[in-house]
Structures are given as C-alpha cells and as structure tokens.
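One chain comes next, on its own, written as structure tokens: the form predicted on its own.
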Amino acid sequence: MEPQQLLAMLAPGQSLSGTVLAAKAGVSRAAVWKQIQILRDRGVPIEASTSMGYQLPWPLQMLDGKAIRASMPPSLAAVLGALEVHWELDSTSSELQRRGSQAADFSILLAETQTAGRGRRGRPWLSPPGLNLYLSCLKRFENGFASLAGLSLAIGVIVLRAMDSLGIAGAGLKWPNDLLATGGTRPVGKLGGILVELNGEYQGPCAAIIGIGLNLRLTEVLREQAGQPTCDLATLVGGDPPDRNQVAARLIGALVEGLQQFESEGFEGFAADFARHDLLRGERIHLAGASGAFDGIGAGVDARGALLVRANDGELHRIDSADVTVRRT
C-alpha cells in the first residue's frame, strides 16, 4: 500500500475504519496505520476517532492529468508539450531542469507533494500532499535573457488572471515574485510564490523554468511552520476552494495565453495590470541586500520590471536584483 492510495480513499471526506481501509487495499491494519503516519508527517490532517475511524476534515481532489486537460479549451491544451502529474518529486522545477533539451516547449509538471520544493533565494517551500498546487512550466524563447526582463512580474499577473477567471478576488503582487492575500489594500498573508530560472544564452535561444506554488488549503500546523503570515484560496472564498483540477486547468491555460503574450509584447503587455495590483507602490518600505539597506517609498516599476524606490533623501533608486529583501514598514 502506498500513501497516495490511502489518500485517494480518504479524499471524499468520509470516515473509514482501519478495517475497511485495510480490506479495500488488501493489506493489514498495521500497514494502514504506517501510511496514516507517513501522510500526517507530511502535513495531511487526518483525524481519527475510536468510533468513526479515519477522516479528513474536508474533501479533497487528487490531481488528474486527463481531467485537467479536458477542462482546458482545446486550442490551449493543444499547445502543451507535456502535462504530467506525479505523486512525489523533489521539485517540479528540478525535474524539468534534469530533462534539459529533451523537454518540449510548454511542458507542464505537477506534483501532489515535493520533498525539496524551493522558493526565492533557496528558501524551502512546504509541499504537503493533496492540499495545494505545485507546478512548473518550461517555456523556450529565441531572443535570449535580455528579452525576458519582467517575466516574474508578468507571471504574477498571469496567476491573478487565472484567479479572476475563477471568480476569486482579494490578492495583490509584491515585487518581485510574491502573491499576497489582501485585506483592503494591506497584505494579510502569502498566498503563493513564483520562481523563474533561466538557462541558455544571453542573446540567443534560452529557456525559462517557471515554478508556481499556490495555497488552496492550509492547516494551522502548516501556517505555524511557514514562519510568516500566510493565506489560502479557502479563506478568500470563505469556504471550500474550487476543485484542484479546475484551478490547475485555469492556471495552466492562463500560463499558455500569458506566455504567448509575453513572447510578443514583453513586460509592456503586463505593466498596467501589474501597476493595478502592486502592493508596494506608495508604501513605505525597507530594503536590505549585499550593497546595504535603506528606507523609502515604493514608486512602482520601470519598463523592464525593476523596482523603483524613492529614498528618504529624495533619490530614485532602481532595484533590478531579486537578491534583496523588501518589506513594508
């Protein structure tokens, strides 16, 4: 018995005894208990009672590649080079990196869980099974790294477009690659993250591997482990989030359309939308990096997606390195 088999049996949210689960899987109750513990250790909130057995606090949907593809407009699904769903990877982006030139343009990998998911500056990305979305997309470009300025900001806009298509509001963008839930105009917690990694030539053919993590369901334990304010789609909609396969389909479809737009228009095609959702513009912020620290007021971004900050002495700074920490004060 594998943990994914057990999670699939519990996914509808109904209570099942250890005896029933063992019979369904053709294993012993001890084997069921072992897999229960593995899933709990990975962050799945499996509840247990002597009278009712094992149960999730709410139903969840296992990712299904065929269902995701079927939910996409055929014209967008036809563009995909691959659409794969894995139970476990170290990282969806790392797997695409390993495939290198063998990976087709617009290859999409999703994983139910990651053992070494990562965010910006090498920070770990918590990836419990069955609760959220972890996916990566490979997109090839012909004009080199120089043409990809502002790509991570454009991806943030693309994620918000996917949420808008699902009728979900209440999120904004924090330069360079954070998706934050908002209360009015103030961020209340991290909703998702974006990691763009480039390979290839500065002025020739290159590829971007775009990793996206999006929180659909967070438990209290996961919120504590995150070490920072967090939020999820369930909170934004005030109840159950949309079906995970539906969210995946909308997000992948938005990626196809958005990356095609970026290829032809660059960041210019996304600048107005980014400005509407920019959570740093007009806010007092503190920046810290290898070259030092200073305070100022966010002044938007320039045509290449660099952060503009008006320092306290009036000087306008352009920040184009992601290796800097930015926080609102």
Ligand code: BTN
Given for the second form:
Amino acid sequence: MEPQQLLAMLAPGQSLSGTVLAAKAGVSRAAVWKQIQILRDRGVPIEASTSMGYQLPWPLQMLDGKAIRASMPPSLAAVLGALEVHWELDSTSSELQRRGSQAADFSILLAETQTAGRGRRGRPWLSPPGLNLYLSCLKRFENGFASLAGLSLAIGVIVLRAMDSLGIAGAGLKWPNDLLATGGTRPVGKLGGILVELNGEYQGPCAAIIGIGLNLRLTEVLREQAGQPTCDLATLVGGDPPDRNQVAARLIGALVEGLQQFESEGFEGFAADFARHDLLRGERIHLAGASGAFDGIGAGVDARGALLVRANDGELHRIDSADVTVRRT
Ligand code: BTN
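Now show me the form predicted in complex with biotin (BTN), since the one above was the form predicted on its own.
Next comes the full complex, and the chain you just saw is listed first.
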C-alpha cells in the first residue's frame, strides 16, 4: 500500500475504520497503520478515534492532471508543453532543472508533496501532501536575461489574477515576490511564495523555471514550523478553499496568459497591477542586503522592477536584491 492510496481513501473526509481501509486496499491493518504514520509524519492531520476510525478534519481533492486540463479553457491548455502530477518529488523546480533542454516550453510539474522544497535564499519550503499547491513552470525566452527584468514581480501579479478569477480577495505583494494575506492594507501572513530561477545564455536564448507554492490549508503544526506569520486560502475565504484542481487550473491558465503577455510587453504590462497590490509602498521598511542595512519608506518599483526606497536622509535608493522587513509604525 502506498501513502497516496490511503490519502485518496480518506480524501472525502468521512471516517473509515482500520479494518475497512485494510479491506479496501487488500492489505493488513498493520500496513494501514504504517501508512497512517507516514502521512502524519509528513504533516497530514489524520485524526483517530476508537469508535470512528481514521478521518481528515476536512475533505480534500487529490491532484488530477486530467481534471486540471478539463477545467482550463482549451486554448490555454493547448499551449502546455506538459502537465504532470507527481505524488512526490524532491522539488518541482529541481526536477524541471534536471530535465533542462528536454523540457518543452510551458512544461508544468505539480507534486502532492516535496521532500526538499526550496524557498528563496536557500530556505526550505514545507510541502506536506494534500493540503497546498506546489508547482513549477518552464518558460523559454529568446532575448536574454535583461528582457526578464521584473519577471518575478509579474508572477506575483499573475497569481493574484488567478485568485481574483476564483473570487478570492485579501492578498497583496511584498517585493520582490512574497504573496501575503492582508488585514485591510497590513500584511498578516505569508500565503505563498515564488521562486524564479534562470538558465541559459545571458544575452541569448534562456529559460525561466518559475516555482509557486500556494497555501490552501495550513495546520497548526505547519504554522509553527514555518517560523513566520502564515495564512492560507481557507482563512481568506472563511471556510473550505476552492477545489485544489480548480485552483491549479486557474493558476496554470493565468500563468500561460501572463507569460505570453510578459513575452510581448515585459514588466511594463504588469507595473500598474503591481503598484495596486504593492504592500511596501508608503510603509516604513528595513532593508538588509550585501551593501549593508538601512531604513526608509517604500516608494514603489522602477521600470525594471527594482525596489525604490526613500531613505531617512531623503535619498532615493534602487534595490535589486535584499531582505526586506516591514517596520510597523
Ligand atoms: C519563497 O521562499 O517564498 C519561495 C517559495 C517557492 C516554493 C515553490 S513550491 C514549488 C516550487 N518547488 C520548490 O522547491 N520551490 C517552489
């Protein structure tokens, strides 16, 4: 018995006894127990009671490539080079990196769980099965790295467009590409993250591997492990989040449309949307980067997507890379 088989049986959210689960899978109760432990160790909150058996606290949908494709407009689905759903990968982005030139343009990989999910700046990205979305997309570009300025900011806008199409509001963007839930205009927790990695020729054909992690359901344990304020779509909608395959379909559809737009318009086509969702604009912020640390007020981004900060001495700084902390006043 594989853990994904057990998770699929529990997915509807009804309670099932160890005996029923074992009979359905054709294995012993001990084998069921072992897989329950494996899923729990990976962060799936399986509840147990002697009278009821095993149960998830909410129903979930297993990722399904066919269902994702079927939920996408055919014109967008036709653009995809690949759409693969894996139970487990080390990292969807690492897998696309390994495929390199073999991967077609607009290849999409999703995983139910990642064993070595990667965040920005070498941080881990916790990736328990069944709860959230972890996907990567490979997009090729012809004109070198310079034409990709602002791409990671544009991806943030694209994720918000997908959420908007699902009727989900209450999120904003923290430069360069954190997706944060907001209480009013104030960030309240990280809803998702974006990791853009570039390969290829500096001034010629190159490829962007765009990794997106989106929180649909976080458990208490996950929130504690994250080590920073977090949020999920369930909290934003105040109940069950939309079907995971539906969210994946909207996200992938928005990526296809958005990346085609980026190819023809560059960051300029996204600048106004980014400005509307920019959570740092007008905020007191602290920056720590290679060239030192300083405080200032967020002043938007420039045409290349660099962060503009009005320092306390009045000087306007242009920042390409830094850790940014929002200082509450
Ligand atoms: C961040 O630090 O905010 C970026 C997180 C990016 C996580 C996603 S999940 C899918 C893809 N695979 C990875 O290993 N990382 C990205």
